[in-house]
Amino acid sequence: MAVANPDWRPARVVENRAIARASVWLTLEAADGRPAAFEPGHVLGVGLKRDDGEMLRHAYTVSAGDPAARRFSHLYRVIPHGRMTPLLETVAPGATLYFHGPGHNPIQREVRPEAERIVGIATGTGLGPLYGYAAKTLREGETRPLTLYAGFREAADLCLEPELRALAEAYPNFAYRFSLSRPHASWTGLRGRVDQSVPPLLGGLSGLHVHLVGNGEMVHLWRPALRKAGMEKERVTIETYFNHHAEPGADAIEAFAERLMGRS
């Protein structure tokens, strides 16, 4: 089926399937024989064509990609009340859907080669460009320490845990943490959002990358804050999600930035 801008790719659908309440894992392949290397942080345009001709689309992140198969997956919400997610959640394996792009770098070119230690910070299904990045650099070698941290809800929102387990398993430098914000009573993990449970845990900026992954509240408090602690622009690296325009204030940002410090 064409579509009206040549620079719509089709794609097979090979994999649409739910890891967690409202999160879904879509892999694609690319179906016009051209080369489709997308690593994970490059942020594609997926299109998805309606019966009525409409082609409805969003920019998605990649959260893993197979350039030898010409695949590659994005870890996205369904947004009950969307014009798109609730249609793109019902697309059955097999189907064509379209993208393109990329934009975007991918997160493995971001992180500071002279950092010392790296950990990145998700909310939501902004884990799913940390975990695929995780998963590429230390299957390629990566020694450095490296831990992700992810912020979600509630229980029922936690996604790819059994593949986060798996890579913490496999290598030693490698480690992850949850944090809900409504924890069940028998929660055992962190708790509070990901600006209350995380700082603690940092061990001090000296030496560390920082990448930013998620909602834009987060995004826009974590970075600021860690600038002003003293970290240099180059080791903070981010991707907003949604709310870009949030605007944490003076205050609330100097008092996370005390936090970082570990003075309050």
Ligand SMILES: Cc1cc2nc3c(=O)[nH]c(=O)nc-3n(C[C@H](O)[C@H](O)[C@H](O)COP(=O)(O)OP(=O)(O)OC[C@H]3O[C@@H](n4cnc5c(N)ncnc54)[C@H](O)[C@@H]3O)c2cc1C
Contents of the next structure:
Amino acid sequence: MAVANPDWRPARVVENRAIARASVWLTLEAADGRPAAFEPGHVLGVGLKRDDGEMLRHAYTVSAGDPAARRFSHLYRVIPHGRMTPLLETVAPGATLYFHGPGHNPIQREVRPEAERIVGIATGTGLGPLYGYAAKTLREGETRPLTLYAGFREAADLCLEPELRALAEAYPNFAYRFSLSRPHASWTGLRGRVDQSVPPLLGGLSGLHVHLVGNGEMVHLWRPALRKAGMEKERVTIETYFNHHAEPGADAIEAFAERLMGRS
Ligand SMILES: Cc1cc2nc3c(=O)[nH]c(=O)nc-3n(C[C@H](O)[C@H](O)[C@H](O)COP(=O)(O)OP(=O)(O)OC[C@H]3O[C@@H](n4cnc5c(N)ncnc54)[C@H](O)[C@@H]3O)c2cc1C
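Can I have the other form now, the form predicted in complex with this ligand, not the form predicted on its own?
After this comes the whole thing, all chains and molecules, with the earlier chain placed first.
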């Protein structure tokens, strides 16, 4: 697609910095003088123009926004042998990328006002928008208990730990836990995938709003199981990054719902 497409807006790369193995924090600044007021959970198309003129593009969720500076950030995973992210990783500050949008709702607007507790569950880079949402809503006075759970494979994949620790120190109603599916022997955090480690920690489902972000295998297991376990549709909100068509199967969902209800 030609860059001249009016939907695509130019942005200056402010920062494109690895913050963990294969996880990169990208900050862009709108370069067309128009407003760029985005919030965690908004989804933008991001385009990278290759030397041959082809525009590579994908959807990326906003992790943080600074409307006054017309800046916004994404946390993305570099996919080995991926079409776009190995190239995106090499883009230097000052270079031009393209964006359009937003689509989707900010997480803050999706979380139900009547919920008494909020839980965010992420796999991999899905942690970015959940972290950004937590930072924004706590700064703006959120007083409900808010806990984030993030699943990664190994300790080298963990990201945003200092930022989450600072939030937990500043706000007594905020907590976070990491779960590793391949932990090293001395790992003291949670072990296993989030569907293995998190259910016993939820303290039941009463009063809860759950926001799920990341791998479709996780999202499409948790959402129907939470619904089966009695949660209202509006109290379970999602964003899927890949494996969009994962179908865990009725038996797996049923068994997981039983776990969520503390019956197995
Ligand atoms: C609504 C939406 C929001 C998204 N937001 C983000 C985001 O904020 N951060 C982000 O990293 N990705 C996000 N993605 C995924 C992103 O759009 C691309 O699919 C991804 O960056 C693939 O890049 P690629 O061209 O290098 O890989 P491709 O050549 O397209 O290879 C794709 C393969 O990589 C795998 N894959 C894709 N995304 C991920 C991922 N995040 N982690 C692990 N494996 C993955 C899948 O198995 C997929 O088959 C989002 C996708 C959607 C639909």
